[in-house]
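In structure tokens, one chain follows: the form predicted alone.
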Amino acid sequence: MRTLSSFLSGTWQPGSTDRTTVLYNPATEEPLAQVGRATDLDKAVAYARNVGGPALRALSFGERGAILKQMAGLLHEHREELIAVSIASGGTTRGDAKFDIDGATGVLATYARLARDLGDKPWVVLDEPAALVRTSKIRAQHVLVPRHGLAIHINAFNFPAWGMIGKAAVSLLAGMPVLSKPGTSTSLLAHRIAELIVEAKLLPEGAFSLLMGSAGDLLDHVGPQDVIAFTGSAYTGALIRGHQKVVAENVRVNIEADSVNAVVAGPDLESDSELFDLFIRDCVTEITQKAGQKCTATRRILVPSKILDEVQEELVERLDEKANQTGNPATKGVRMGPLATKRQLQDAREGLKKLAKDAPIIRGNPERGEFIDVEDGKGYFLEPILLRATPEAARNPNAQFHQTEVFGPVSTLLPYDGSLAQAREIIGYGGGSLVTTVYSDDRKFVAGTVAELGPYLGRLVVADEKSAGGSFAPGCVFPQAQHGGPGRAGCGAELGGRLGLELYMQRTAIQGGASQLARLFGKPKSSD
């Protein structure tokens, strides 16, 4: 069986073979490859930090951006090959594989364009100089400079392309070398992308490393200039934050964790409108895309009680269609594949038992075992599941659908009275989310959601009748908008265009004479 090597200290290293993990095709359970446990991570960290860091920082923003553009072209050139790897190793349909791979290409292209506006200086100027005292010529001005450390990226299994490349694009442009550790179960795709990058020799020596399998003692070797960006469970995120070396060195940590995202049907939504159709389509997409294995997937659907039955009827009908199109993603006509691993399926079924205590299942069978072009009982499949709560349960802050994220094609209908106050109350029970979408043409209601729902969210999507035709599903993460959220979602923030660079750069106040700052950073803009 093929062993997937790590790329550390500038070489491919197979790792220890006494403790290996086997990767399986989640639709057929066929073994695909194995990964060993890497050793000498202290040397790998030092090499990336001391060789890759200076080499990257020696390049201008424009030169780094040119590399990102080449990387985008490389991924696009090998797109069909990467799609095939994703289908086999991740259980994705062709459409879901493209969503992941094209998302990675899109982040590279966006940050390559951004690089053109950052200039040829080794810093980013954030503001105009400010006088410290009215009568003094001494000023203060803030800049961003690359940190002299290593960006450690610990990624989730669900987006092996987008997750790895999305983080890497930002940190590389910021001037920090990357050590990427993909989620093991679907890491065949991340490994192939890494092979392409290394073979193409686009990056300076030491600027990119790949750690396959277990993280081992990686965090024992972090330092105060390093950055850790983690995507995964809140439990693991807490372990990283609390790691003895991370705490002792005050290492910067960014967490993107659990999130019970919601959508809100406004009080004015009517079933015969284009906006209503968009609402239903988006709900189905966010429940079933990548088999619901998205951190931005919709877990709670808030609907005014007066149209709840109509919403349920439409959703059940369209989810039935998806259920009948679930199976081996390599088979033509299949529109939803399996969960990524046997453990993910077990966890989803256990999570559904918790949810069902507060909201009965109204569509789907968690134990179903027959799917398209799959041997009975094989694969890690879960058909779309829809639950429905009572008004009383929806307003119970301890209800499981407010507390538990089932990482699969699962969502719960929550009735509310159509008021902003009750919508805010229910959204708040989630403890902080990545995204919520509001579907409404009621301007007062929509304006209120910004102030009332915004504090609980990393991103608020507003959909109205006028924009319905050109709207994007709320689970799409665009590099121009920040990705992260408060509370349970991890209190982190990635992407967001130029804002994303701040994770990997140090904000420093430069204090000096007005003319001195002007020579360094340019003359301030005219106030006329």
Given for the second form:
There are 2 protein chains.
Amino acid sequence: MRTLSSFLSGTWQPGSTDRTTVLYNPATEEPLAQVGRATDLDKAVAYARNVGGPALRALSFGERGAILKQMAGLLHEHREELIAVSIASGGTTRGDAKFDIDGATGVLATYARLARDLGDKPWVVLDEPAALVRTSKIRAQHVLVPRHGLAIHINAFNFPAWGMIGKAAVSLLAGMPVLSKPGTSTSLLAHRIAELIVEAKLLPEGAFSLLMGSAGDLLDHVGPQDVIAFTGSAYTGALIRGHQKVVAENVRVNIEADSVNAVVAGPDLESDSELFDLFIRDCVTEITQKAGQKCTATRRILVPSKILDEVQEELVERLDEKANQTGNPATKGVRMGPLATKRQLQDAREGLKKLAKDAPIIRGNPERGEFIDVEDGKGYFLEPILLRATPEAARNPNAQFHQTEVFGPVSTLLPYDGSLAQAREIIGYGGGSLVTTVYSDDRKFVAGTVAELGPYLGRLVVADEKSAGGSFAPGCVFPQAQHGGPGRAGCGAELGGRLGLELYMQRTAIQGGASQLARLFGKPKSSD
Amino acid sequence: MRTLSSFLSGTWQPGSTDRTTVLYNPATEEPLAQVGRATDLDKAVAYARNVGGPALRALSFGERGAILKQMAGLLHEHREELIAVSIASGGTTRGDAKFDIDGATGVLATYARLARDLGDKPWVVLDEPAALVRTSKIRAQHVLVPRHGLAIHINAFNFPAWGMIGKAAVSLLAGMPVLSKPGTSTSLLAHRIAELIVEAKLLPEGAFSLLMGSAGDLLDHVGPQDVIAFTGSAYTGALIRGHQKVVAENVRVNIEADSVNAVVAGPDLESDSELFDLFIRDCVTEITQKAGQKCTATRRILVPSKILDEVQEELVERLDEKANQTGNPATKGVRMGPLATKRQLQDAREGLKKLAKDAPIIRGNPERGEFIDVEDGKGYFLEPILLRATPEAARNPNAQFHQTEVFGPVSTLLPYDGSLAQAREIIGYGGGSLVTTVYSDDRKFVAGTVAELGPYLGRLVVADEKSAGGSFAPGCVFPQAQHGGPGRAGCGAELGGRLGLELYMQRTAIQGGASQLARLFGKPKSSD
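With the form predicted alone in hand, show me what the form predicted in complex with another copy of the chain looks like.
Every component of the complex follows; first up is the chain already shown.
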């Protein structure tokens, strides 16, 4: 079987093969490749930090942006090949594969464009100089400078392309070298992309490393200038955040973890509107896209009690359709593929048992075995599942649908009274999420959601009748908007245009005479 | 003996007196008061969060700012009384006491002024709307909204006024209720300020709580919307960051810990200049002010080898003077007081033994026993100590003066070759600091320090001949400039004008139609 190598210390290394992990096609269970256990991670970290760091920082923002642009071109050029790898190794439909790969290209292109506004100095100026004391000429002003460490990216299995490249684009533009560890089960795609990047020699030596398989003792080698950005389970997130060396060195850590995202049908939503159609369409997308294996997928659907039956009827009908189109994603006409691994399927079924204690399943059979073009009993398939809570259960802070993210095509209908107070209460029980979408033309209600739901969210999508036609499903993460959320979602923040650079740069206050700051950072726009 | 109560759940509570801690005058060892152990912290936390939070958020930024202004007036009104409390309980000279108390007033006044620019909406708009896709009207824009939790402030003993009020001012303006735990040994001053605040009834019920003595099981009650801001030792910082509940709930944590700050005499610094005089004056201030018990005090003095002897001669002469003015701070003419506790004195003496292995003491006797107006053997005094490293020792990354902060009037002279590369190397061995100051008129060198030293610092002070007359000593933390630093310094950031609000607010991306965002957040300045 083919063994996938890591790219560390500037060379491809197969690693130790005494303990290997095998990757499977999740629709057919055909073995695809194996990965060994990388060694000498101390050297790999030092090499990236000491060779890649200075080389990247020697380039201007503009030069680093130009590399991102070339990387975007490279991915686009190999798009069809990458889609095929994704379908075979990730269980993705063609649409899912494009979502992941084009998402990666999109982040590269966006940050390449952003680079043009960052100037040719080795810093980003954040604000205007502020006087410290009224009678003095001494001022303070804040800049961002690239950290002198390594950006360690530990990614989830669900977006091997977007996850790896989305994080890398921001780090590289900021001036930090990257060591990327893909989620193992779907890492064939990440590995192929890494091969393309290395072969194309677009990046300076040491600026990009790939660690396949287990993270091993990687975290024992972190230092105070490093940044760890992790996407994955809350359990692993807590291990990273609490890791002895990470704590001792005060390493900057960013975590995107579980998230029981919600959507809120506003009190004014009516069933014969374009906004209602968008609401239903988005719900179906966010339940079934990538078989619900998205950190931004919708897990809780808040609906005013008065229209709950209508919403249920529409949703069930559309999910029935998707259920009949679930199967081997390599087959034409299939609209939903399997979960990524056997373990994921087991976890999802166990999670569903928990959820069902507080809200019965009203659509779907977690044990269903037959799917399109799939050998009986093979593959890690789960059909779309919809649950429905009572109004009392919806307001129970301990209900499992507020606490447990089942990482598959699973969502729960939650009735509420249509008030902002109750929406805030129910959203809050999620303990912090990546995204919530509100569908409403009630301007007061919408403004209220910014203030009242905002603290629980990394992103709030506000959809109204006017924008309904051109809206994007809320689970689509655009690089211009922050990705991350408080509490259960990990208390992290990535992307968000220029804001995203802050993760990989050090914010430093520069204090000095007004004329000296003007010489360094340009004349202030307003004189104080 | 007087027992100092905590102010929790809206009432003064003496706490359990089965285990009390006694506070002493550190110059005379006279016992001043005792503190018990607070109970029912679960209730206190819930009360602050659920009563104080909504009440504060019901006020506008302007209204909260007006309260800060009144608090500043209150402190100023009681300034003389507070100075007396500080001298008796903190071992501070009158100058040190003013530094702490006026610092507190200054943060209140600065954030009160800032409030006027924040508008009357419940959010702060951070940027302009960004288009997501060229052909679409959907935009993303970022806002800050107050978190719905409690701001837990765990402060150090060295700034009972500034530490408590500096953190509180920012939280309260952001809209987060505060529970403040002062450093116990000097908490008499924090307690008196809290009494004034509570008695004046300026703040809404529940918005301010005071926890005296031990933190007890406080951290067992934190939640995902809370923020913990800690100032103190790296050891305690690591306990907080690694605390099981803090990790499990992904509580936002900000830490200011040890910091081996440096100053750098530039390659061009000459001894007969105003800038040289400023350099010496600042060094003396940063060694002796508050007997060196400042997180921003200068611990490492980088000097080009060619002028090291001159610098040493000047510094020793000035420190000799201070050594002769060290004693009971209540006595006129005393310019430096004792350390805060017996334990601090022991720790400093032990730390000095470590430092002296890598750099001999060239001025001061750590065991000196006689001081002005102090009964023989009483008080926790340490006279100014200066050490000097060889050029080889200065470049040893494992040298103790790079690693160990001795929290007293202690600093080490480090020769270097005057190059930016060596300055960066030596500064970097500190593993991340709060502040470094560069004294130079060499524009290229200064610009280089921004890019090369910046990543290791929370604040860089650039002092040149032109601004030398009006400069402030680098250890003075102004609320307009960020306070915090990477790595060893805790990887935190507080203050910094408007940036400081980010610690207590949730940054949320709002995604929606261009017209809807314009309605919520105002028309964008530039149309894209």
